[in-house]
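As structure tokens, one chain now follows by itself in the form predicted on its own.
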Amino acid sequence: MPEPGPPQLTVVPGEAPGTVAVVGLLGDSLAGLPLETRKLVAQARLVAGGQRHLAAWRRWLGDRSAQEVGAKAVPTLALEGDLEGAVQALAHRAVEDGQDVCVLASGDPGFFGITRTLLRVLDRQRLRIVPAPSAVAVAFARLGLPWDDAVVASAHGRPLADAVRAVRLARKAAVLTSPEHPPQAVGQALVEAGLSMDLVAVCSRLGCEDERVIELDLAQLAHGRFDPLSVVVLVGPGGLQSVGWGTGPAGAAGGSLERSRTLAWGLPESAFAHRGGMVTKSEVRSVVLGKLALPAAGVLWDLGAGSGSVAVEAALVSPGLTVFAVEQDPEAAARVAENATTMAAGVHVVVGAAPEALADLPDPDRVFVGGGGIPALDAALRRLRPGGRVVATFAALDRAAQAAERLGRMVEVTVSRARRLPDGGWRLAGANPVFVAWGPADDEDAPAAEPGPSAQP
């Protein structure tokens, strides 16, 4: 067994007087603190903080708005290094010693700071909290956004994964990164993820004199070399129309539909609004999901999205996933929309032909065909990442042909559906056959060739 470790303080509150004021500072200054906040920086006997803090704690001692207040200069406490230790040895201070101390932080202590760790030690009837504003806060109002409905992920002391995959399904979306996680790490690891975005912003050393607010791209985040405690602002993905990232219309029982639906693998044609019968039949959609092998992140496109059922199930399936239905008649594009909408899909609607309409869109893990024949098959395999699958259906056996020499693979879907005859019995209608292809397929998973005549016996 594990030999224990040191034993863990915790205060509840008692007659002593000490007291732990958490200041929040905005920038690297005291001065312009209000009046009761500087008093109860001056009244403390130990002042803790980063070393950033601390600097501008010595500075503000000879500002004439910390003399008016009668600050003078005391013990200080680094909050580095060992920060549990230390925080220990802030308790021990207030505590048992009854002595007033000031932590300095950053923004606002209770978001993704101190304030979290000082209650593991601490009763939080210790605590006098001044936050400031946070530095997401202070980001967004210089972007001129609102962010009551962004994603806030922190990188610091946190693995960089969470923080992606936090933000993989935000259309607006704050990282606070760290030295560990500079910006340009969380660029590069949302390049890698294959995400695009409309708006990329760094903010860094916010409310300083050398504070800096920079609007660029991905390509260029993750390239670059960035203050490391900065704020990453994140808008889109894509800039393009983006529907169906709500809950939904309410349901007949008064409960949205993100409440309300199941799983379902090849939903009936009449959940999508479509034209003429022109909807991946439900049986052979089933088919091409499966094929596809849906990532449980990455890019796909749908090219000839036609009603977007394949679009829309994909996004329900997976919905880590970033989906662009490619449509160019623009009818058929608004009913993608509504589908999306309807079902609470994520989906990108591009109204466009392959592979005109491609060129702005991130490169796909998984490619759809349904219309646009061989060109758009062939526009897909140009842009398709490492590792990527492509899948494609086709009614006429020639192209199908043609998709199975550059993918590799083919099956034939047939299906029967069963009908009512007027005697109550049943009888079986044939659908047209559709022929689905998929790869690029690896040589030892593409089928073995037939053997030739002269090998017959």
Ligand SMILES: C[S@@+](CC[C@H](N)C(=O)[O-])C[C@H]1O[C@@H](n2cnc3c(N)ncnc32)[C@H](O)[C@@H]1O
The other form holds:
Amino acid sequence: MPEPGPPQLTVVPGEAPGTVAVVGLLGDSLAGLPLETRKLVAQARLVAGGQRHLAAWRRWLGDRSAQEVGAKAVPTLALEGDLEGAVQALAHRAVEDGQDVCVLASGDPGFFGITRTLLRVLDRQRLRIVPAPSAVAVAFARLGLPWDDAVVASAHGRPLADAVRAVRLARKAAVLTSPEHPPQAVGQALVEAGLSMDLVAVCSRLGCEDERVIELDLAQLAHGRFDPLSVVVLVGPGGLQSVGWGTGPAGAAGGSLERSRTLAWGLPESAFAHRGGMVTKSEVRSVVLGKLALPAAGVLWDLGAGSGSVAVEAALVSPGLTVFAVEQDPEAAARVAENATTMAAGVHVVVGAAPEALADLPDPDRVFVGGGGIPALDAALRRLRPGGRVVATFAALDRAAQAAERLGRMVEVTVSRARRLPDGGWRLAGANPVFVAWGPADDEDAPAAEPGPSAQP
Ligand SMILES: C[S@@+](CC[C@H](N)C(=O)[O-])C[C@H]1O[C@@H](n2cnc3c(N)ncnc32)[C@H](O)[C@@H]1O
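Starting from the form predicted on its own, produce the coordinates for the form predicted in complex with the ligand.
So here's everything in the complex, that chain up top.
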């Protein structure tokens, strides 16, 4: 058998006649580009790009760094309006006429950029891509944050609702804005969606002389006016603590925060700010979290959150979950947020009453119904994702029975806490029983029916 030869390269990138150089810019200047990249721009017979990029190129022609590489005025092509037509025209120039073309773009052209459009009409071997750092990378760098765990959504020529959906499920996100969807429109959509954020920043005109990075809150984002050429950075509840943000230098205090965290559930009620006993008791919470069988990822709703103890513990036990705590009393909702912050748990607080407040939330994989009764339970069941589970607690037997009818399984949890007697002995102090219903029951798990009278011995 003949030995397999070395792999054959049919086209050497960039060496075929009619190369399309795609050059990313950080900001609006070509002067700082490396020598090799400037030569690439200078050798093009046609320069294409957005108006902003073409204006930057024209300014650059008067600069010494352009003269150094012999850059001269050549025809330009604006990549705006009929983008497909313009891209066809530049491809024709490179492929049919064999001319070198330069496409100027912002940041990394392969990241929400022109590369994808160019590939509709050109072989990738013809492209020679020279990226600059993406505006998203620069935005996170300016804020001193890592971003390998961030979700990036574009509001550039795409519906804002898609960006909101992506942000809602992320702990850390960046949204690319545009003239039709400037930063304030993103803010309005996020406020309407009832989201809460630990950090909001608008990073505008990055790399330009008039670059601006401001930190603000969601209301200020919604009501402000910002440059459309921006990246909006959003860090959701708990997202800052997870990188030690705001907890002291070199993660010192952050480290102690991590150490003070516990993976155990069923923390004492005193661990949560609460009022009027509106906190799920420690032992009942343990049972509830067990019955919730928390997945590693997905969406959890805590309805009638009270102190938010279930939402907080669920978020701590399963940090990959996107947790929404829905609470109608604004004061209690503020306590949920306070508890989540204190415990460094990622919880979105939604102020409103179920079922109305659920309309805009993503469908859940898990729901805890601690308040809102049977109507909240029914609303949860209507929206539950396949394979999902609802757990509900009740003090009243009649309502618990209605829940058991719907969910299929129920236990009664009676807790007696041991108390010291003055003589050093112990007594048990019984609390009111709590009914915990869960389901929907699948066939295997459903409780066996009691034997009927005819089956009795
Ligand atoms: C089509 S996307 C291009 C993204 C680009 N490929 C990148 O890697 O940064 C355009 C959006 O990127 C963001 N953007 C690009 N350049 C920027 C800059 N200098 N400052 C802030 N945002 C910028 C804006 O959100 C803009 O609307």
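Because the structure is predicted, anything quoted here is derived from the model rather than measured. Residue numbers count along the first chain shown, from 1. In this text, rigid core is short for the largest set of C-alphas that superpose within 1.5 Å between two forms.
The Cα shift for Ser307 between the two forms, taken after rigid core superposition, is 2 angstroms or larger.
With the core held fixed, the Cα of Gly298 is displaced between the two forms by 2 Å or more. With the core held fixed, Glu84 shows a CA shift below 2 Å between the two forms.
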